[in-house]
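First, one chain by itself: the form predicted on its own, in structure tokens.
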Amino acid sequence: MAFTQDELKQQVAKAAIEYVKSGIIGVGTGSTANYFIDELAKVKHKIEGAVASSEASANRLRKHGIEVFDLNSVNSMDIYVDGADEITEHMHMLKGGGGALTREKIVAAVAKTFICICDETKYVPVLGKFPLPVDVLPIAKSYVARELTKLGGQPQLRNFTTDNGNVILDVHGLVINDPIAMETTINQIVGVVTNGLFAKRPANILLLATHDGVKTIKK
């Protein structure tokens, strides 16, 4: 049976609810994460509340009557649930299409388990077909763009301001064979806040929506 991409996202969002037990839940950003938030609302009585990786997600949580906590007031979280623009069999991800990559990376760092939810179109052998977002301080955008060009990419400035007041350079044309090394190299460029490679802290569990049902892949 064929499903639309939205139907696949809904399926995988429902599957992620099985991992929600209690406490405070980390919640990501984007269309798939939105479906998860909508499902989370149905079991909100089980949890204390959530930490959101963006203002958009925080607003959606609040509309559902779910308390949103500041990450600084949270010592630990059992799970963080978020989508990905690309993910490999090694659980390395490329994220940031929605522009929330820095906060996503911070919330993911606090969580014990990162659950990635996405549909099968995002499951790839090598990262880089989707442009790599790089969060950059505005003063450094030209310098960082030149440095990213030296790495073989073609950076383009996105018409977007992050929740932290920064800009995003989307880097096209990269073939990322070693995501951990690339993540480290880009983060060492002066003026870069972080980039959309989630390789040093990969997903622990991938819930992958396919036309044959949701597949669970664990690292």
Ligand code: 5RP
Contents of the next structure:
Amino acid sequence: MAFTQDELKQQVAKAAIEYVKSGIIGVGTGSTANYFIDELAKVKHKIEGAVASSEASANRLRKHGIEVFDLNSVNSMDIYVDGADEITEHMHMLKGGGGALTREKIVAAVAKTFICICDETKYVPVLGKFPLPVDVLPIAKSYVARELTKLGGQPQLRNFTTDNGNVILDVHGLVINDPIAMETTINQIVGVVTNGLFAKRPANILLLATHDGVKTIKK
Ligand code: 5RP
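With the form predicted on its own done, generate the form predicted in complex with this ligand in the same format.
Now the full complex is given, and it begins with the chain already shown.
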């Protein structure tokens, strides 16, 4: 059966609800995460609340009457549920299309299990076709852009300010054969806050919406 991409996103968001048991849920950012928030609202009686990876997600959660906690007040979290722009069979992800990559990485770091929810267009053999977002302190944008060019990419400044007041460089043209090494190298450039490679801490569970149903892939 053929579904639209939005229908696939909705189906995978629904499937993730099976993993919501109790406590505080880590919630990502983007259109797939938005569908997840809408599904979470239906089972909000089961949970204490959520930690959001962006102001946009926090607002959507609050609109549904779900309490939003500051990450600093939360010691542990069972699951973090978020979409991705690309993911490989190794569960390495490229994220940040919505510009929330830094908070996403921080909230994900606290969670025991990262559940990635994607439609099948995001499942790729090699990361890098989608431009890699790099979150940069504004003072460093030109320097960091020059360093990213030395790595073989073509950085473009996004017309966007992050929730933390930073800028995003979208790096085109990278073929990322070793995502862990690339994540480490880019994070070592002075002025980089973080980059959209989630390889050192990959997803633990991938729920992948396909035209034949939602598939579960575990690492
Ligand atoms: C936001 C993200 C998103 O997870 C990613 O961009 C996927 O978004 P969508 O679910 O809208 O396709 O990393 O920073």
